[in-house]
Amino acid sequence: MIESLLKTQVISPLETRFKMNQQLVHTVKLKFTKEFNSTPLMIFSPGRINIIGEHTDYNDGFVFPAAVDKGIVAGLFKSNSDQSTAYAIDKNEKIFFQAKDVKPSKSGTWHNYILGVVAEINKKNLPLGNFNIAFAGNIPRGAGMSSSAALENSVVFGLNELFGLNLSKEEMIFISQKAEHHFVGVNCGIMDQYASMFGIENNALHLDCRSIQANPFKIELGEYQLLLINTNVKHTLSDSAYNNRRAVCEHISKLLTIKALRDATKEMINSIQDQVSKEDYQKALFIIQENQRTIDASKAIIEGDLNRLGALFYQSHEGLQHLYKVSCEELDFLVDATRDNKNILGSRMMGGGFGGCTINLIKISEVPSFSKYISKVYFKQFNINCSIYDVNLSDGTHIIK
């Protein structure tokens, strides 16, 4: 993906980022027109951050994501040939397929996000024909900002428009989710697809992953802002560990004869403590605590209590590190480096874990000096550059006029 990379203290201002997004749109439209000799329908589908609430979505719990102004730009149009073509501009790669007969790609990567969406649409027996798509993005690689959900949503949203499939947005996000389950092999929850599709500018969404209903919360941080710091590592355990933890949660729910851990209390899991390992007990305990933290965070935002919100960030990270055990040395280092800084109210890892970003609640005036400091000490510790991004909260997947 095309990356807005900040290795020291230089932060892209809003006007600069707007120009970068406009350039991305121009590039995709130009490449599509040149490759397919037609004018595309243009779609923007955003990545997302998560204020708080990790691994609670597949437990029917609450999450607190927001769409951001970095994402996937896709151009699509009906094919005038007997095949479909998908063109990943950033990678300069193409795949060819029949829209009515798709199978998972053995080479994996980005192919299966697109093919999986097409397969799930076909299961609904909708009038889908061959099409062409070209896409590029500016979601930082490996940042845990859900470029996969953004790509899936851009495909299903664009095909819905092109072929008049009459899918609702809710139907579309479940198509995106099932594509990831069946073609990618990651049993993700619904948070990423929901946030990318339904995002509201300047708002985070407190989403109930059981009812699939969300309440928007306008994010007003005053003299503070959200800052992402990317470890630029992704440890190979990430996908298998994700599926393992989901299986643990489902197993404990069955022991408790409940639908999901969203319905559990600490007293309930204490009652079966002798039937599960210490590690699995701790995982279930984390989910219960993290689910409550999303509710507490929504109250803190309503009350403008940023100190409370920051404290919840640190509590979330400690649970992810010690109970759910999805953090890593690099993430822990970045969080620990903020603890004695009075201008930073909170920090935690964001996303599935084993790499990706921390999300930090930091005083705006502190950003340049802290960015310079953390870049220096992180490189000294790991011999890797971290990357620093600021983000603005965006509307969800939409047609680019």
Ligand code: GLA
Given for the second form:
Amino acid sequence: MIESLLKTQVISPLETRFKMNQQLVHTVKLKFTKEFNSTPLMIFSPGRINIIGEHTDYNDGFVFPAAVDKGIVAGLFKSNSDQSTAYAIDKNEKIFFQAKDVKPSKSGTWHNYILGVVAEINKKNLPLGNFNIAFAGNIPRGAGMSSSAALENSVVFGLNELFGLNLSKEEMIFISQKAEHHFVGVNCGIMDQYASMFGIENNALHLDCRSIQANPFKIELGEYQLLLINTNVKHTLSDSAYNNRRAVCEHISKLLTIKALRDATKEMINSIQDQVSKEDYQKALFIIQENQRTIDASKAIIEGDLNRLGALFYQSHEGLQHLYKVSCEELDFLVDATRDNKNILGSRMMGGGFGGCTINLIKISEVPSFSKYISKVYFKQFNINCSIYDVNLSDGTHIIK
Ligand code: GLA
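Could you drop in the structure for the form predicted in complex with alpha-D-galactopyranose? We only have the form predicted on its own so far.
First the chain shown before, then all remaining chains and molecules of the complex.
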């Protein structure tokens, strides 16, 4: 019984996935044409992974994400009626609005990613008119692979094209980010939107979140690969906990009279230790250490030192678990289950936390047996299936020809 359940959870190899993406494009195009009676402009906007550097982005620090070959496919075109329609194909839900006058939707969910982007474009007084959009995706919600940034970017990228808004890619990612701040209520950093927009095939981007400049790193791991394991849980409170972490970091920066924790050292936070709680001290300490690990990881990749990279994964997880406190039982279980496996060099939770995926550095030949093992023990422990994805690093948001 368990075995047969497990089989369905392993996502298929490259060629099958390429076909899955083609299928997605086909579906979106067909649904759009049927619904709106016009041929859409088609956009693909990817989700992302992050090699290392969690919660460092809103501290002006470094992150190391990459776009993947899963994401959102959106079809868009100008509306010939006096209203706009957004159609979430997967949910079979529609919303109607005036592009020039949008307000946050109370029912939340996907509505605000789209409405928020429209509102941010309006703030710039750009010539935006009514439009229709239909979209579908293949990133599981709550996987921590940024389906939300992928959706926001697909909207702003598509509207920029359709209405000739003349926005640069950098302006577009800030529009997407602000949509999330103002309409969704999550004070996210810039990592997700950047990676989704600027991704480069086979590369990860070592991004400086202060200068918004990235160095691409070709990811060649020899007999190793990256493997994601999705806990398939997303604990509530994750948004408020996220905003709380950001507020703590900003509070400590203020005490230190610096712009962001990227500028802090351990000595500096030690000097104000008596002015902050132990928990807040630990959070600041984590950011300083994680930022350094992100720099160290880029060196390890240049030197081809995968053992070092793997060790940094484990250290990152320990910090996220014990100092920054954004992990959860399911993530910790998945990481712990790799510790005695000599064919796995590193494992850590990925993304904002409280659920979603772990990212693992694993020997390619070990993947089948480890997948089987982890599926079995995870199900036994939590009575939920985990899902396993291998990743292909891909190009950022683009028009589908
Ligand atoms: C979420 C946010 C990002 C980043 C990560 C944690 O994905 O959207 O900006 O802060 O969490 O690294």
